[in-house]
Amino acid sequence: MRGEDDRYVSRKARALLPAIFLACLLPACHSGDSASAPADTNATGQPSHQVAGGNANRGKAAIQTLGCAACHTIPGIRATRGMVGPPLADFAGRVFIAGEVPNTTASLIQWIRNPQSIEPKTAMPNLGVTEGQARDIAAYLYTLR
C-alpha cells in the first residue's frame, strides 16, 4: 500500500512541478535600492551587461540549436512556446536569476552552463553548453530588453 500512496505523491508532485519551477524563476521585485542592484551596472544605475567573448548572433543559434525554445518563450526565437520555464522577455534588466543569484554576466553564464550549481532543485537540465556556447547565449538574452 505505502508503494501506492508513493507514487501517488510523486504523479502529483510531478504535476506541479511547472507551476513551482516558473515560481522559483520569477524574477523578485526590484524595491529601487542600491543593494539589490546588479554588479554589472552603469552610471544610471541600469545593467551594463558585457560578454567578453560572446556573440548574440550566435547566442541566437545555440539557443535554437540546444532547444531551449522547448521550456521557454524567448523573443526573436522561431517556433517558441515553451511553458515549463519563464518567458525570456526583457531579460537584461532582471534582477536576479532563477530568484537566486543577482543577474551578472558571470552568474549568467554559470547558470547557463550548470544550473544545479545555484538551484540543486532545478527543473532546468543541465545541457552540456560549452564556455563559449554560454557567453554567446548571454550575450543574446542581455540584447532583450
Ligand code: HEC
The other form holds:
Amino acid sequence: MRGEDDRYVSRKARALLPAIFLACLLPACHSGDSASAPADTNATGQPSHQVAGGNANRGKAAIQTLGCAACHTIPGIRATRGMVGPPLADFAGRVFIAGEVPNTTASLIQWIRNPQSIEPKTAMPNLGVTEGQARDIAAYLYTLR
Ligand code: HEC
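Could the form predicted together with ligand HEC be given as well, to go with the form predicted on its own?
After this comes the whole thing, all chains and molecules, with the earlier chain placed first.
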C-alpha cells in the first residue's frame, strides 16, 4: 500500500507547513538567546522533556488503568499488543507527536488529555485524563528512549 502511505505522509507534511511557518514568526526562532526560548526547551532549543510534578511510576500505573495499551504497544506495560495506535517505544526521541506538533512536554500533556484539540480527526479517543495523570503519563513516556 505504498501509494496510500505516500498520500498519508504528504497530507501530514502539508498540515505541518503552516505550523512551521508560524513557529518561525516567534521571536525564539530568530534569537540565539536561550533566555527567550520557550520554557519547554533547553539551551540548544531541543525539547527538555522535563515534566514538573510528573511521576513516572504513577504514570505507568495510570497507563495500565486507562487502557492505553489496548491501542498502543508500550514498553514496560503488561500485555501490550495494541496495534491501533503507533508503538510508543523510544517516545522520548520522537520529533513530533502524531506527526502534528513538536514533541514537547506541554504538547504531550495536551495530546494525552485531548488529542482532538491537536488533530481533530485523530482516531485516538479523549479518555478524560486529568492534568495530574497526564503529567505522570508524560513522565513515564519520556523514560522510553
Ligand atoms: C482507541 C485507541 C487508542 C487509545 C485507547 C489510546 N490511543 Fe494514543 N493514539 C491512538 C492513535 C490511532 C494514534 C495516532 C494518532 C494520529 O497520528 O492521528 C495515537 C497516538 C498517540 C500518541 C502519539 C504517538 C506518536 O507516535 O506520535 C501518544 C503519545 C499516545 N497516543 C498516547 C496515548 C496514551 C497515553 C493513551 C492512554 C491514556 C492512549 N494513547 C490511548 C489510539 C489510541
